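Given next, in structure tokens, is a single chain: the form predicted on its own.
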Amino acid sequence: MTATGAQTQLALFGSQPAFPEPVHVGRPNIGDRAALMQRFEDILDSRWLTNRGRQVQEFEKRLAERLGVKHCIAMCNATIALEIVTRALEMKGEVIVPSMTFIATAHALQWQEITPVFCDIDPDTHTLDVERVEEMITPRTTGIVGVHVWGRPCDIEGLTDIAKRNNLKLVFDAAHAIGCGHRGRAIGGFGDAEVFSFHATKVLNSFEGGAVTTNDDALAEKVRLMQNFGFAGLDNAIHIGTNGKMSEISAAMGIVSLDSFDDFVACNKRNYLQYLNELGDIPGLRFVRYDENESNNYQYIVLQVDEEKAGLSRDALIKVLQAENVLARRYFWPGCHRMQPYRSYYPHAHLLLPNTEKVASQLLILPTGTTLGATEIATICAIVRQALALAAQVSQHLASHP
């Protein structure tokens, strides 16, 4: 037998799954119904949908009490955000991105035709290295968008100390960040500018959604300006824009996943705690933790697949894990240099990127979130546990039998 055909065995073990429906990662959160449904007679009573009425106006201003900001522009989803404020900030010619994202990062800044250069990451936090983004610097360079993956904060000061020094806007994109912390602060007043989002399978939800906020009041000013198409009051357009608003229905739905926001993460956390327990100390996996002094979300279970140390590759793991009906997922695989028109335009981007290619071909993400209990978590680190069990086992037969 060789151990291709050992692998593939391993995702046909049991004669059933051990989820008769699907457990996925990311299936939203869902707060307190019946106040949502009297938001929405709220919001149909009041005949005002959208144009940023009570519902996003109180989401707003929650939001940027939460999170200790002078400003929270709310936005129809986070990619919209994106392209807003680094045009507000008149960031153009190239841009220095981490390709270990989501592509909407990268797409952002492509579809403003500013170049998105692809660094690589910190095999360990698995955020920018500081160092590497001082030598991708060139005199086309204006800005820097730093991604606070897993919600765990970038190199802050590295960060901002390098954009100092060389005159360039700060973003960073805290998609997952919300309600996280660095160094007793909350993630959301850092760089020039910080943007969230709010869609369906982030910890906080409001269906679509997301939003900009920073302690820059002129900056502030012209992201309103931009996301309602630079109307200034009626019939008064005095800036370039588009249409970035969020509808009253999505502010309704963030505000009563806000109400329950505490209960999310402390949901969020039981299930970290629990995986950290079963699986924390496996061979060849390494558990992505989070700073247990500082404010998390707990809303990813990562695990960094080491195939040689773990006899099983990341993706056989997978696939084992689908045939049990449980949908883990490869973030951020293959990384934005390798999807489209970016592996095209810089075929060989790979090669300054050797943390970003070897930690994308390792990493797992697991279920967790409010739909999941401590059963059905103890049957998928069980799965695992077996799955690595058997691969022990063929490798001990592979070895023995040459």
Ligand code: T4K
Contents of the next structure:
Amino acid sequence: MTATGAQTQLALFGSQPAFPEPVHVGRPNIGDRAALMQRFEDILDSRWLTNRGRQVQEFEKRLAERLGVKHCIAMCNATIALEIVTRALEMKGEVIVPSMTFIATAHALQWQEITPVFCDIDPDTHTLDVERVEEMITPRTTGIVGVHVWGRPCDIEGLTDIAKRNNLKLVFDAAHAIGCGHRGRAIGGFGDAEVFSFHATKVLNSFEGGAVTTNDDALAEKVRLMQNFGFAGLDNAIHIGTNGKMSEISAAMGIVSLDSFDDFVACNKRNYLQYLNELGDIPGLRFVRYDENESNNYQYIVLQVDEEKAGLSRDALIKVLQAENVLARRYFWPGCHRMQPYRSYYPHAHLLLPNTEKVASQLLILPTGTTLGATEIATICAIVRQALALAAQVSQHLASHP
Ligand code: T4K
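For comparison with the form predicted on its own, provide the form predicted in complex with the ligand.
So here's everything in the complex, that chain up top.
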């Protein structure tokens, strides 16, 4: 991918976009292709394509070792993994979740006719506000699903304490958090269970995929049963179940991605530091920062735009970027509570979610990952700087010509 240079003329004024091809958020990282092809050959030769073959077993073992957790159950995706683990934990009635998350977190509950009760977030961490969680508990509450959004851990101790005191199950949606740590421990072993996503857009991908991790032997056994139709041996279903299995080809991709994981993270970190360096001091722009005392995967470049100080709204900035072929995203706008079916079920939910509403209206996600280099990032930063400088000129002009 080539860009036309850091001192680009904005396409808004009739010139060519800075990037001839779209620059996406979520471009997949791809590891050693030869190693991947060899694994594909092995799968075909073995004629064992799914149902916990060698690749899935190896992927699960390596993930469990890396995360320091007793059990890792590979899944076809994180959404099904969330459905299975919350069901295995017998969550029902109401479950407290943030609205500031991908819709899958809420849908995994609603799909089972569990009511997702949307709770507000802390405006700085973007994760569940523990005090608000406590207030949302009712006699129908059976659990909490916290989300380590952007890979930054929830207030794990606070949520664990609330869950214990109120006899609630606690699951973490760790879809963003592979390779991230909390107080020196890898995400993966907290709560009753954690759920990862290895979707194509994630720092570690298996095309589609996910995993449940837990240190609870009985829960792991139940999740394994439930992901494979409840089968305990041949022709013997002993439990209700579904099909949550990961295929061999996905696991092969996962293993090859794991082999290159540290390189992917190093690249993400380089990109993140460049963005901070080039845009970090601009009034009205604030990047989500990662705690350098912990492990991070730096997979999301999250920029918060304060329109009053920046002179340009988040949505206007997105439009400028799009005109330049930079397809920034508005994760997680407008919040689950403003999407269906929740918008119809709870039309007043926004009244209890002021921080979610504000944050969701200000965030934009910028492209990163191994497909981007320093030149492309410099160009993206130049576009942002130019857009803000132009907005400032326009408002100065308007102020001096009332
Ligand atoms: N919990 C949380 C907190 C999550 O963020 C997610 C998923 C889940 C649970 C559920 O996990 P999974 O069941 O998916 O394992 C994308 C992903 O599809 C989704 O997995 C992810 N979160 C979410 C944050 O992003 P969309 O609707 O934005 O996808 P889409 O098709 O617009 O693509 C996103 C960007 O990636 C685009 O710029 C295009 C680019 N892309 C996408 C694919 C698939 C590529 O460049 N190549 C590709 O192969 O949800």
